[in-house]
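Only one chain is included here, represented as structure tokens and corresponding to the form predicted on its own.
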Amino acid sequence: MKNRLNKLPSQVQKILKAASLAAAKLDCSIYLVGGVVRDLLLRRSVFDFDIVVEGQAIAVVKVLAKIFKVDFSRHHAFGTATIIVGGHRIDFATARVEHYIYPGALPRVKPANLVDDLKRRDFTINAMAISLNKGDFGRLIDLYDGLSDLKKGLIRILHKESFSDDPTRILRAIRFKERFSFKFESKTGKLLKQAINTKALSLVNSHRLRDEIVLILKEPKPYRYIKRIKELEGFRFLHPKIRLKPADFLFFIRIEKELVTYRRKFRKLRINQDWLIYLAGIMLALPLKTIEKVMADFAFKKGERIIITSIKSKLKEIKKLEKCKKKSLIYKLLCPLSFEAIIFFYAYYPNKNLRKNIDFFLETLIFTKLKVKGKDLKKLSIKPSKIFGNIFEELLYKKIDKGIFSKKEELSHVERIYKRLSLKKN
């Protein structure tokens, strides 16, 4: 019998090892599953583990925290706990069946056994499972031949109601057909277009969505999987409005090209979501309005909804860079924003001197930084208010625009600024 873990570093078999004694005390049986499975098969780097157990997840959980000494996660609700041990996280299932009442409705569940688990997933690829258990450690289970569609390179549901039972399969679909560089075999090519012609996907959750579609999004080079949606379902799921066009293709690419000289060019300023740049691309034309009203419904976070609607707010704005000299303007206009938007800006307007000017703020003005504090306000007798921000923000501009260096330089601005302003108020 091949061992299909043989290969995996010697931390993470041990961790699989003591989860097989701690499933083998509780008389449970225990299966590395999904995901994890067909990556391995692929030789792909795995990094996070699926672990179905026939029995209670949570109590073999609870014996493998124990043995390694760490916390965990759990969820009563659902069977499931989540476990980190030397940088690996381990997700643990107790093994399910799933009853659509209705099409895109969320499954009901019930415990099963592996069979009913396997039979429950959304393609072949993603059917197999791996025991853990003593007697066949490291045997492939592929009950649907999903080794051989792994080799064929196909996308193969298990069963025809498959994209009208779970409508965000078919976003799946694409995602693993493009990520793969797969072909959808072909019965389930025709199922998934009819069910993108019944308008499958607005049957759906806007929540669950919002899922599919951030991890589309945070697929290394999302372009070709944009292009793929467009093509065979648009994202009229998003809203009904969005037409993308020849020309926004051609800003997805250059969006991926921006993003490779960002991160050569400035190592220590840090991109986390790169998905929100594309996002934002193919809401563009949207009016902001709209924009803010489809990040609500699809219950964005609060930090996202603002990167994308500052994107759209600030569009005409930025175009002021194009002939901007002023040092104190630059930084004016971009310190607000956050990178994704910066990098946005830089992918959207092809002007030289726009650019220029970016280059010069991530380059130069974005570590500028004011020597005079607080305190030192208060040694020359300015009593704290609103008037420190705006002497604070006055100074940094000349700071910026003069060339001001020392402390003692940034403390005679201050004095004049308070004068000034205080006449000012009076």
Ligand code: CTP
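Treat the numbers as computed from the prediction; the structure is a model and nothing was measured. Definition used throughout: the rigid core is the maximal C-alpha set that superposes within 1.5 Å between two forms. Positions refer to the first chain, counted from 1. First, how it differs from the form predicted together with this ligand.
After superposition on the rigid core, the Cα of residue 11 moves by 2 Å or more between these two forms.
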Contents of the next structure:
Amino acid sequence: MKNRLNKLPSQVQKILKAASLAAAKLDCSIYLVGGVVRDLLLRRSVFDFDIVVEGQAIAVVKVLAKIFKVDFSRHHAFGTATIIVGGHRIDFATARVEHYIYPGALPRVKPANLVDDLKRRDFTINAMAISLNKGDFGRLIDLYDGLSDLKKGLIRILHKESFSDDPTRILRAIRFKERFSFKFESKTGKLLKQAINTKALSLVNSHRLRDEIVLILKEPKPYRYIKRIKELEGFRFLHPKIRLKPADFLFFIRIEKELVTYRRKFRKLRINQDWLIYLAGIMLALPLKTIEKVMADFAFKKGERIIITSIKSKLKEIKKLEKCKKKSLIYKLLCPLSFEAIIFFYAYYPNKNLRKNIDFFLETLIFTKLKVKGKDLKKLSIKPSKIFGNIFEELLYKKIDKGIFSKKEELSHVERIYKRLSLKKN
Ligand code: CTP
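Would you mind giving the form predicted together with this ligand, to go alongside the form predicted on its own above?
Up next: the whole complex, starting with the chain shown before.
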């Protein structure tokens, strides 16, 4: 494995060597573990590194933080710490055993050695380690034939209670299977189905389920993953009434396509949360109130909730874009929406005129800016109040529809709008 480690970015190599020395001085043993080992063996790019220390992980991190002059964050309960160097996240954990007091519970952890630490892991391909210890630096430690399963393309659990101990592994198994186009080893496949039949996922804390579904939807081309979940488990873990139909899958494929088109066409516009578009698609058939409840129960962030609920609540209104010709109306309909919601509608409605209007909004309307500022209104003796907002809004729509260009023209419109609005008020 030494040659694989030598291909890592030089900054990471320096850290691994320094970690090795620090551990030796502290009389601890130290290993790279889990997904990073799997990905190095698969020759995939690695950005995040998990390191296990037999002894005190924190002590090693403190030494490294000093050498590399970086801060570290620490999680006392789990004895873990993280440093970020050159864009790479390096997590250090004290080797531990996990004990599940009931299925789906968060595990109780106790310090242990590497063998115990590997024994608690989900799949053989994720249960390998590489020694970083002086003397055998770079040696692969493969207690469960993970390398052979990697070669055969198999997802295999380490023991038969794996899915019942931690049912999130049902979703993880699907994620890794689809990511690598692997198969379930036959016993693992049977136990996975058994766990599904006993509704094991219903025992898991909603926050953990949320993290898993987000990870799945963040995978490139999540369509395949959604399909596999539907075939195996369904989405009842999110809500019992989610039932995806074949047409929904055609829609997910269109989302994938539109995301590519959108990124090519509108390079400057940022869309960061593709996964939300898919999640909105999964929940679309639920009533708005139910979607709001699911988003709250699973503690999605406020911004995420707004995007998902805006998609559901604006679904019908956006249809107006099929016939709409008035530029300011196009603006009014699309401006409050996130780019994620816009892409959703782009994929949802095949109508040519609707898509043309969205294009026009993204290419042109979105860049409309007023030249008049608040201070210009004050100069016209307009007192800052709610009326400011109303004037700006109306002026913007006028500018969009009538093509007002100079500041002078804008100001004369301001005066007219102001007169009309104050007359209305009186
Ligand atoms: N792990 C586990 N059971 C879980 C979650 C994690 O056994 N429910 C172990 C696995 O050994 C996994 C490691 O913890 O490799 C790190 O977890 P995570 O970062 O979630 O997985 P990665 O394998 O690194 O996956 P990814 O490539 O998606 O980051």
